[in-house]
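First comes one chain, alone, set out as structure tokens in the form predicted alone.
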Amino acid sequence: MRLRIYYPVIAAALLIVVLHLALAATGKTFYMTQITMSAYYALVVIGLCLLMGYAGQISLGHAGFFAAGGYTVAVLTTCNLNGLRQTPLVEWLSRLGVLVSWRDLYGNEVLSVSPWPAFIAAILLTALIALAIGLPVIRLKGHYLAMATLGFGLIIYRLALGAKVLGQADGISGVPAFHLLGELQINGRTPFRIQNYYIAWSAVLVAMVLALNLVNSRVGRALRSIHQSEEAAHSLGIDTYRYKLATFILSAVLAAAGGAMLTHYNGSIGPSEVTVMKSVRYLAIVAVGGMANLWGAMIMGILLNFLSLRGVFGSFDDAVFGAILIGIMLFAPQGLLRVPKLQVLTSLLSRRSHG
């Protein structure tokens, strides 16, 4: 019975291959660029779905966690430590293999942190930030928690705009490719389009497997009980504070992972990734996909972000996501894919994933 939760993952993997073959057959492989970017944004949505749909916590600061991951890898992999080669710390890091030497667009030698240590540092830093924020604010409920996380997002946005080390309004460019294993690398150049399509989707499927295992475990049952009635769950001996804090940190880490990988894919990151509307966008996607529907949230995350990246909404992009959020809250608070007429695929996936 436990293996049944993986059936939708296998089906999704087959659909990913079919989509690639269909795009190749129709000469539309250029769509893979936006699909790949949408997959990285979907990591944020999956984490936020766990936080909102299962732990019952609202966050308006996940764009800040996304940016924390992206900016950390951008700063570490583009900083030039050549002038500090003789210092004990840089020599020690060099002996550990943490540093790598490469040449920029102008042919100048750059000594910076290797992408793998930078990625690990981004995950750890984001987890620490989430812990520092979560310890005091996770006790808040409803709109108080939303306002607290919104304040965090605004702080990160102003830091991105004002700090020279973060590139201010120009952001950080020239971020090198992320060499994963052998010839595999996260790189946005055209020759790497197909392999990056599969790398991004692999990251999404791994996140889905982790999330599905979580929600189908004892921890998942505890989170569902917290969402339904925190007081009742607490009376049954469930440490509600610890579970909510752990879920908050996990969702932040998923957002940071998406931000770090997308930064390597794009080769840059800017303040546009940290705006309040980015957080509202993630919230709207989870709402339309279904608060406790991981597959619905992932599907809508890919679809809506793809349409946005293709410019379908034009200059009304933010207005569209705001309108979607208002409409869902008014007419389908359980999510669009929870409406019976539109539930054929996602209900099947949900039944299988929940055993």
Second form
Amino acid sequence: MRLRIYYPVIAAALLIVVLHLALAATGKTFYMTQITMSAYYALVVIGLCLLMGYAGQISLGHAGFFAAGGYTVAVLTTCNLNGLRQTPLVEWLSRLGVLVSWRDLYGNEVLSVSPWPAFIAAILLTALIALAIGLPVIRLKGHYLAMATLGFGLIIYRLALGAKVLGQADGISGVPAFHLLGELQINGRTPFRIQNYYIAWSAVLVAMVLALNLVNSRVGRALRSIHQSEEAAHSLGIDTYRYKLATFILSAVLAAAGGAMLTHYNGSIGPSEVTVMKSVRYLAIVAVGGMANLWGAMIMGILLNFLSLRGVFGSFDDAVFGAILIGIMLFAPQGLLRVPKLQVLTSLLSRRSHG
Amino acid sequence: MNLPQIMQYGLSGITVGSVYAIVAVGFNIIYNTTGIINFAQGEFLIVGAMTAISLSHVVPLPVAILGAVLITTALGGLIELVFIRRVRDASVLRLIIVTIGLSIVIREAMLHIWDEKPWSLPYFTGTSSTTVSILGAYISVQVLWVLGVSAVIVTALTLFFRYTTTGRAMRACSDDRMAARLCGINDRWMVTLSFMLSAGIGALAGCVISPITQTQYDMGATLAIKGFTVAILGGLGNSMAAVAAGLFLGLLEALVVSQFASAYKEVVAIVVLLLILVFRPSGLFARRATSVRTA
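Could the form predicted in complex with the partner chain be shown next, to go alongside the form predicted alone?
And the full complex, kicking off with our chain again.
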């Protein structure tokens, strides 16, 4: 019976292939670029869904974690250590094999950290930041938590705007492709479009499997009990603080992974990824998806980000997400997919995801 | 630093501090009657100032300000009637999310109405170069307006909550909503009133600082986070303490600006906020673990 929760994953994998074929048949393969980007944003949303929907903790700082991942890989893979070749640290790193030498757009030789170690460093650093922030902050509730995470997001934003090493208002560009394995690489150039479509979706599906596993386990039940009544959960011997903290770190790590991969894909990252509005967007998407609904969050994460990236909302982009927040809370607090009229369509999916 | 310099920085600190205090008082009014934090509080200031700026092209300044305050007050009431009241099984999380959504929609609406340009109201008296000298420091007359209006707002609110029937009814709702309802107080109306009141004083504060700081559509968020910092510093719900906390934050920012680069100014409030949330969430002035709530 436990395997039943993974059926939608298989269905999703099939749909992804069908979508590819449909796009190829209609000559709209250029949509795949935005779908790929949306998929990376969906990673953030999946993480936030775990935190908000299942553990019931609000975060207005997830763009900060996204940026922590993105900026770390951007800095590490573009910093030129050529001039420091003789220093013991660089020599040691080079002997460890974490450095790579390549040529940038202008043909200059660059010695920098290679993408895999940079990616791992980004994940570890973000986990560390989330731990440091989470330790004190996750004790807070309701609007205190909202404001504290908002404050964290604003600090990261100011840092991105102010620090020279982070490129200030220009951000960091010229981030190299991420060679995953053999021929596979996260690369935004057109020849790599199709393989990147599948790389991004694989990342999303892996995250989904992990998340589904988590919410259908002992930990998931503990989290849901915390959401319903923290006192009751506590009285049953659940270490609510530890569970909340662990979920906070996990969701930060997912955001960082999305940020790091998207930065490689785009070849750049800038302060616009760190604004409060970005954090609010992720929150809106989780709300539309139905809070404690991983599939809803993922689908909405892809859909809304795709529409936004295609510029469908025009100059009303931010307003749309604000209106979504209000509308959902007023009319469909269980999420768009649980509106009675749509229920028939989604009952299969949603029942299973709750296994 | 010599005395005039200290005075100069001190006065500018007190000026912005008193504005933060007004924002915090706005937070408190709504928090006291509903138990929620209105994330759109900062937007009320900007809506007020923007409306006054537009009106000032057609009518005299005092009328424009009065009109702006009335319009914003109505907007506050409308927001409560149309949105807040309709949230089903209203948990704190849900209400926070609604007010976040509202703040964004209002901000974007302002972007489309008044575009990205910073606007400003004319100086209430004199021009931008009219100054008075206090202990060697030169300050704009508008600063006196800000301080005066802030003092009037806080005093009037204190009197309102203490001596009028409506004010007392609002306080009763904050103490125990069910009991207030049993006494025949229309608690729903009190919630609407609290949104109107806090929108109105927000608009007035927005108008008074507009000549000094100018007004841009997206300034609300910064004001809100600073106002919230101040509200928490003073202890949520405690408006008198919020005034002290507002002046404290304003002076602290002025101190940081005088000693370091002004780029760090924005970070000060956030750091203070995080510190206070971690170490003393019930506020600086709370005597016990649970703070005493006085409106």
